[in-house]
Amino acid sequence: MLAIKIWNNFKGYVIIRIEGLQLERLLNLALSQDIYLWDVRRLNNYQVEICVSPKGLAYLIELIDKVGCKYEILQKKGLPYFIERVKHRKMFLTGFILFFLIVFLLSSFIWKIEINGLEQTPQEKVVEYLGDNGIMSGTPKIRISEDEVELLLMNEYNYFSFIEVQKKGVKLIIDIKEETISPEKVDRSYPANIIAAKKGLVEKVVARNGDALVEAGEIVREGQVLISGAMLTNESEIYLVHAEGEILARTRYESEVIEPIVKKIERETGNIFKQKGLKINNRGVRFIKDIPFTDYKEYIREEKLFDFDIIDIPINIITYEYREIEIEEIKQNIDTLKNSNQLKAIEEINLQIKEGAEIVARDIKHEINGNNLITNVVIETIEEIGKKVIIDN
């Protein structure tokens, strides 16, 4: 319906009020000759309102001539009468035309530079050290690339991990995930909190610069403010400071390796079956033959059927190649699988436990469910978990 308006709108359209004591034979004739009606309104028994386009309008005066009735153009709406209007007035026509220069101009170019998800880096700083690279406010749309953008900033903060880069209308959108850094590095010119970089139970609290806002024996939650930038005078005014601190904080890490007793191993007895398919404009055929084995292995090769340098051929030979496996079971022996689990499940820990972390307990589970070995380790630590986040951002 909304792709018929439209292009009504385009073509041009006439309301028309008819007015006589024939209405219901006139629509009728009109359909009968395909002249297309459309927001029929009945104004009452002897008037009705209607839309027509400009070619079926001339056939429609035909008609209403025919049947004795009487017509009146309300009004001429769409592109081609906005034409005729505006012809005749030239500096409205130029303005109009400017105006829309204008907008389109102006949307070529980027006007605003978001930045989402800093927290350790100013966002100044990186906004002008895009400035130094020819990306700011102003700059054309075709001069920036997304791809160079990204790279740009990962060569310059190898601590981002994550930065994705998209042009939405005027606007230049860069969202950033960053690692966690020391606190040495994030810039002291810029006032601070300190956060909780995970969850744990606060052992020990020092806060040389800011506000402590918690006590050892507390249970903080990822992203708390445990010691605020943000302090008080004597006169009830707040005044922004870079916080410095260290907060210790019982941790927990777990990891679990499931492995099943009954291992199932695949071994290539060296039966091969092959069958050939055709493949043509990424539609393939295959020429299906029963596959001799009951456990195989497919494997598929294309090669084209003309190698040409000068023309390209979408027109492919399909290799399918089935080899046959045999599954053969292996119990494995209990206490080895415990402890290869257990050494899976500690590596996997080791790779999250920050540098200079304390282990203080370690706890390790295994349990039987059907065919599975299931291991469970928990390894509690005491570490600094305080994560600066700039306050400006």
Contents of the next structure:
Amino acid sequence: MLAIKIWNNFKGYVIIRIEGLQLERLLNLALSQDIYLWDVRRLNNYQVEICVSPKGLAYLIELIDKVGCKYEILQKKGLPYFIERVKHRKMFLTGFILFFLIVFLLSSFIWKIEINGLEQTPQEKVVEYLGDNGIMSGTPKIRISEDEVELLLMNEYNYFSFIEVQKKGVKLIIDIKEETISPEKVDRSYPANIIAAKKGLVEKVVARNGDALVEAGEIVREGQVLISGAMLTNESEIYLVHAEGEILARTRYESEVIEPIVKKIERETGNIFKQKGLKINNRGVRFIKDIPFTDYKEYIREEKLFDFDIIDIPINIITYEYREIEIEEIKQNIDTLKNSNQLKAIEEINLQIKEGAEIVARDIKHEINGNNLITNVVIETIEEIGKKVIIDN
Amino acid sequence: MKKNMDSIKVNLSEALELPIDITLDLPRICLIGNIELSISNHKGIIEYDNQVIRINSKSGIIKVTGNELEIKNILSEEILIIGNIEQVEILG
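Compare with the form predicted alone: the form predicted together with its partner chain:
Time for the whole complex; same chain goes first.
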């Protein structure tokens, strides 16, 4: 019933009142002409209200004239009549179109630039820099390419280790990850805290500006505020400064290298065993035979059976190649191995240690566990662990 | 002669299990409670007002009496009456 109602509304229909004496005859004539009528309501002896489709209406009016009745169209309902009415209301229509146009127009601009993850660089500077290069709120989306913005930032700030630019709706979202830069390079005109770049035991605190929150002998974790840029005045109001100072802390680096004492070396003997298989539509058929080697390496090669450029026939021939290998065991000298392990571990640590760090202790442990020689190297240094982070970024 | 023909038709449709309303061109009257009545295979409306509707058919005049009767649908094959139906008579 609902479906019919929707269909009628879609096609449009007319409610018509007919006045006359021979109404039954009219209905029968309409029936014989196959005019679909619904909601036939008898008002009184000489009046009836009928719903009829616009197409049927023309035929019905003909019949009404023939029978000698009068009619009056009460209402025109449905989509076609609605459109007809709207056509006359020009301002309404323009408003309707204008609305969509404005929504479309406004959503094709970037209205907000959101920068996340900045710590050492003042956000204003980045926004200003982007603005100088034509990327600001109010720029059409089409003129901004994510890759270009990324390149732009990469070129200007070489210590950004990760940049991701996304256009989301009317927002330009820039996610940044910074590498730690030396405190001197941070812009001094912005208030900043000094936080711990890594875990350590504080040895010495020199706060030239700002409030030192830690003392020598304290253990600090990564990210903890060491010198705060938020200072209290005598009237207990907060004012912000650019914190400066040095924090020397004892930090620890650890590296572990595991190396087998008896090393296995694989060598091909030159014996090769081949097998063919067929693959149709990613389903493989393989002609299984026993592989006559105990140790081997498997190489699989796929070739098309028919190689046409135009049609891709998914039948492939697979060649399985087994090459026999000999495994030779070599026992390594433990002392040499210890040395090489130690060198490897120290090399690894050296990559992490900052310049200017003073090495105060070195501890090397070797341990044999089954076939493996485990070398553990711990290096302790005293180094500057402060990292400036701009407040309110 | 006509009676003979009809009885043959009845026998045939019984034998072949054909619906009898189709072979004999009879109306199918379907009453749902006392609120809806559908008549397929009718032969036109004779009288229509809020209390009485008379519809012509092969088996005679079907007279529907009740209150607030209304023709919901009319097609050449089917007619649907809604309202408060009190009586359905077939006047042969």
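Residue numbers count along the first chain shown, from 1. This one's a predicted model, so the numbers in the text were calculated from it and none came from an experiment. Definition used throughout: the rigid core is the maximal C-alpha set that superposes within 1.5 Å between two forms.
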Flag for residue 277, CA shift 2 Å or larger between the two forms after aligning core: yes
Core superposition between the two forms, C-alpha change of residue 381 at least 2 Å: no
Core-superposed C-alpha of residue 34 shifting 2 Å or more between the two forms: yes
